[in-house]
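Just one chain is shown here, as structure tokens, and it is the form predicted alone.
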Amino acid sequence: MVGQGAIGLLTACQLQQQGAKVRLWLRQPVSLAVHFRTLDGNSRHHRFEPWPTDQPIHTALIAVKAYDALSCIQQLQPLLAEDACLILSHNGLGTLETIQPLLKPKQQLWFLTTTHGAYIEPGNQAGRQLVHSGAGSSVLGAIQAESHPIPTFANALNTALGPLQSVTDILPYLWRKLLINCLINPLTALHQVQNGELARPCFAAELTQLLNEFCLLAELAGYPQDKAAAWQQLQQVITSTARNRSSMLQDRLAGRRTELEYITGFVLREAKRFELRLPGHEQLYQLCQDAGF
């Protein structure tokens, strides 16, 4: 496992509970204690040791922020086996184009997207306080691989973040998740509200505009969306995660860099490619920048 974000640690804890040997690769190679609260409310304690610097890495889940993905893989390169399998997992899009050229011919790149909810409670200096806040499902697909059979690590991911679906083309799923992210994340972070607040009537017109604009772009990009189904899914996510703080809101409240450039920023860069104006997304992006994130 690479990184110490919520999804990476959730995967690590779930695997360790099943008896798997899990090590973490961190910039500072130290052991990490995690106090894990499961979906049923039970608390369990985990400790993870750092990856030995003299052992090659054959399989790594890289669950870091989108803006850290490239530098992370650059630092990992000296440790990667010739046939290493890397599994990326982050919000947004825009990293694959810079990462793929770094890989050797036999190295594989996969992408995992998940709807499992998890967060790290702030302020615990003795270790990470991790909460599994919502059950979900995951989708795994190859970005760069010699062939596309179900990889051996899929069973482990199914144990940790299942049910897991393996697909031959992950990009339509990433665009579908991008749709949800670029509507919920910037708005909740800008207004500093929980997801459920977006169900209020005052947000309906803006959400509708953002959705309509996204669907125009997705059609041009080759990932068409069913507008009615997308609206229904959006409302379902808002309702089912009503008490959650989006990842972008959590980052803003903690004073961390957000993934705005890989969510709304990516949408606007793609729109520019097609000479398409998206005034709703443009305004939202500018407001977020003016707010300092």
Contents of the next structure:
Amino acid sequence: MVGQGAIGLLTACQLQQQGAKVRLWLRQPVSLAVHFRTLDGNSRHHRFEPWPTDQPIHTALIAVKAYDALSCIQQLQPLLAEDACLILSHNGLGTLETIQPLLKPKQQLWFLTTTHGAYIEPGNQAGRQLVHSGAGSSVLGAIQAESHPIPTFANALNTALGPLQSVTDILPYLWRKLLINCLINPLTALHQVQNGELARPCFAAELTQLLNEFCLLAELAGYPQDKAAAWQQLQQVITSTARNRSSMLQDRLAGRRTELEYITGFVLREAKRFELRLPGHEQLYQLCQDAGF
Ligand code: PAF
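To test you: the structure above is the form predicted alone. What is the structure of the form predicted in complex with pantoate?
And the full complex, kicking off with our chain again.
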């Protein structure tokens, strides 16, 4: 397991609970204590040992911020087995193009996208206080793999972040998740509101414009969206995560770099490729930049 973000630690805790031997790869090779509050409100204590730096890595879930994904894989490279399986999981798009060329022919790259909600309570440096805040589901698909059988690690992921759907083409799912993220994340981070606030009528016109523009781009990029279904899914996510802070708002409040470049930034870079203007996303991006993230 690589990374100590909420989704990585949630997976690690769930797997350890099932008896799996989970090791963490962090910037510093130290063990990590996690105090985990489960969905039903129970508390569990977990401890993870660091990955031994002399052992090859066969399977790794890389659940780091999009901007850390490339450097993370570069660091792991010397330890990766010839047929290592890497499973990448982050918000946004735009990392795969730089990561794929680094992999050897038999090394596999998979992508996992999840709607499980989890967050780390700020403040405690001695360990991590992890909260599983919302049940969700996950989708797994190959980005680079010689064949696409259901991989053995899919069972483990189903236990940790299930129900898990395995698909042959993950990119349409990543575009739909991108749509959700580029409507919810910058707006909540900019206005510093919980996701549920976006259900207020004052946000409806802006969300509609952002959705319409996204659909124009997605069509050109080859990932057409059913606008009504996308709107419905957006409302469903806003409702089911109403009391959550989006990851971008959490990053902003914690003074961390945000994934703006891989969410709205990616959308605008793609739009440029098609010589398409997206005034709503352009303005939102500018406002986020002006606000310093
Ligand atoms: O990034 C996030 O916060 C989440 O992906 C989502 C779905 C927007 C819910 O907060």
